[in-house]
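A single chain comes next, written as C-alpha cells; it is the form predicted on its own.
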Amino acid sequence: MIDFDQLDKTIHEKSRLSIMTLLSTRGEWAFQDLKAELGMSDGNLITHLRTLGTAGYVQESRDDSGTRPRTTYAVTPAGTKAFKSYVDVLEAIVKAMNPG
C-alpha cells in the first residue's frame, strides 16, 4: 500500500514541483529565466522560491559583480533528497497502476 503521507507537500504544489524538477534537472537558474520557462509572475515565483528556500530545499545567490545584480537558485542537499523522496512515491504509484 502506498503512504500518500510520504507526499511532500510543499513540494507538491503544481508551482513548486515545477521549480523543484527544473533545478533538480539542469542545475542553477537565473530568476528571470526561471521567470520566463515557467510562465509565472515575478510575485508568484519569488512566493514559491521563498516557500522553498524556508523548507531549505533551495537556495539563492546573487552576484552583483555586473551591471546589473543576478540572483540565481539551485536545489541544496536536503532539497535533493527530499525531492528524490518525492519522486519515489510517484514512481510507487505509477508501478501500482501498471503492476505487469
The other form holds:
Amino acid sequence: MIDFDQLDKTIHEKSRLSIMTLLSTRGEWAFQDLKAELGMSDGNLITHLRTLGTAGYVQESRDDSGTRPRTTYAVTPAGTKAFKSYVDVLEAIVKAMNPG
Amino acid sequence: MSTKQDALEHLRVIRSLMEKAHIYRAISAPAAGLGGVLAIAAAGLTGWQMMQKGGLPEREGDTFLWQWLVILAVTGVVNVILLAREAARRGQPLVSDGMRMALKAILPPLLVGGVLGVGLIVHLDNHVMAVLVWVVCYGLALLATASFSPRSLVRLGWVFTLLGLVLFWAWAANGDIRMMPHDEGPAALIMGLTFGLCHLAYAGAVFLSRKPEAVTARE
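Write the structure block of the form predicted in complex with its partner chain for the protein whose form predicted on its own appears above.
Let's see the whole complex now, leading with the same chain.
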C-alpha cells in the first residue's frame, strides 16, 4: 500500500514541481528564462525558488562579471534525489490504482 | 480530484515540461571533429595540388563530388554510432523523441541543399555555387533545431548560414573566379574553411565547455 505522506509537499505544489522539472531536465536556468518558460511573475517565481532553496533543493548562482548581473538556478544533489523519489512515488500511486 | 487523477496530472505536467525543456544534440562533437579533419585534409590536398601546379588542380570529373560524399558518409556513420552509444549509456533508444524532432527539423533543408548542390555539380558543372548551397542549407538545418538544440549548435548554424551568404556575395561580385576554366579548387577551399575549420572549432568549443550531466527524462 502506498503511503501518500511519502509525497514531498515542497515539490508537490504545481509551480514548484514545474520549476524542479525544468531545472532537473536542463541542469541550469537563468531567472529570466525560467520566468519566460513558466509564465510566472517575478515575485511568485522568487518566492517558490526561495522555498526550494530553503529546502536545499535548488542552488542560486550570481554572475556579476558582465554588464548585467545574471542569476541562475540549478538543482542540488539533494534536490535531484528528492525529485526522483517524488516521481517514483507518483508512478507507484498510478500503478497501485491501476493494477495490470 | 482523486489521488490517482492528481498523480496522473502531476506526471503529465512533468512529462510536458521535460519535453519542452529537452535538449537534443543531433551532431556529436567527436563526429564533427572527425568531419572537420577529413574536410581539411581533402581541401588541403587540393590546396597542395594548386601550389604544385601554380594554379588550379587538374579537372577530375566526378571525383570532387564522390570525395565529399564519402566524407559525408563516413562522418554520418560515425555520428550515428556515437549517438547510439550515448543513447545506450543513458538507457534510451537511438530513435528517441529528440532524434525524431531533430530529423523532422533538419530533413527539409538538407534535402533541398543536397538535391540542388548535386544538381549544380552534375548538370551545370558549378562547384562553387553547389558548395555555397550546401553551406547555407546546412546552416539552416542546424538553425531549424534551435528550439531544442544546445547553444553551441545554434551558433554553428548561424556561422554556416552567414559565412555561406558572405562567400556567395564575394563569389558573385568576383568575375575572375567565375571566369576560371573550372572551379573545383575554390570550391574545395570553401569546403575546408566551412565544413573543416568550423566543425573543428565547434568540436573544440564543446569539449572545453562540457558540464556535468543533468537528470534525463524517462521514456
